[in-house]
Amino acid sequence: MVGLIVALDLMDKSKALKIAYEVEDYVEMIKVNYPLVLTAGLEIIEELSEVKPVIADFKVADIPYTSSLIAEASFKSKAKALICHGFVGSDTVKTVLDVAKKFNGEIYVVTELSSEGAKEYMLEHSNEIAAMAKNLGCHGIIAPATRKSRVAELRKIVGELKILSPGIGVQGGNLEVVKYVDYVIVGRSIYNAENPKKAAEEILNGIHRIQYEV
């Protein structure tokens, strides 16, 4: 069964962990960006973590030395994931994958952003970034909701690994995806809504029923 992650891109402590308390029935993980990290302090991962396990989209693209110190303080943290660019290589992604295995944790590989700036540089390695990721043996790839054929493809180099599609709502990602993936992200869709609770089962519901008529 698909599953929904909300994306907290808040810079408000208090709002964060309220919606996480709000949509926590609705939602299987929580994933953080530096917006809330840089504002709330890394220790509202552990809080956070308390409602829903926490992905860390840090969004690593440094050397593996750097990137080895980001993913520490990461898990150390009580993050469940981290979030890394593939475009940087194996060195680095190897590096973080070897760090998320000291504390059970996933990485996931970014393959193309959600955006349409993505195309104009990463979309003609992302299949090979999808091909890293799977031969390193990460847990998954993050794939736009806003290419439907994209994701279709990318699930075709990647096979069993987990697919989390950010993109959908604001951005105008396709909830078709849920053919092809095993978790969608929603970030605006939910946090400003007038009333996130409802929100959030509302797009579930939507992806259920997509998932149920395939």
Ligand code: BMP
Second form
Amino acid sequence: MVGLIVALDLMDKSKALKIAYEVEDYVEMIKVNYPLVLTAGLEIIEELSEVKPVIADFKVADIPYTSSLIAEASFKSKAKALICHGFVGSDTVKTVLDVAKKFNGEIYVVTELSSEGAKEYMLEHSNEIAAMAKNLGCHGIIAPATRKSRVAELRKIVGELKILSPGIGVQGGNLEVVKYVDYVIVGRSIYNAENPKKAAEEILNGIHRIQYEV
Ligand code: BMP
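Please give the other form, namely the form predicted in complex with ligand BMP, since only the form predicted on its own has been shown so far.
Below, the chain from earlier opens the complete complex, with every other chain and molecule after it.
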């Protein structure tokens, strides 16, 4: 069954915690990124972990040594998973994966961003990045809901690896992508909604409707 991940890109710790508890029945995981961690501190990961497993979306993109420290800090803070860029190459990805293994954690690799700029440089190597993530034994990839046909292609490359797909709603992607993915990541359409709980419920219902369409 395709699951929903809420992205809490908020700059207000109490609002982030409030929304996390409101949507907990509808989401499988919570994704945090720099906006929240830079304002609320790394401890927010542990606090949100009380609600659901947390993915630290730090889009790691550094030399292996520095990346290993970022991974270590993330997993020590109780992150279940860490997102790493793939364009940096296999040495960095392998290094963070080795750290993840020590903590029983997971690594998800960005193939191509959901934004337009990805077409300038990332798209050209996205298939190779996906293959690298699979060959190294990563847990999955991040692939753009804004380009459904690309996600279909990436699915063929990664096989059983998990695909987490952002870009639905404000970025213009739609739920049709659920045919190729394991999770959709949704931020603003949930946390900016008048009723985040209802928004999450509606998105999850939409996911199930499309998933079970014949
Ligand atoms: P929103 O639904 O508000 O557009 O949020 C999408 C989330 O997914 C953001 O946290 C963003 O950083 C992340 N994301 C993305 O949008 N596209 C990508 O290619 C990779 C991401 O991690």
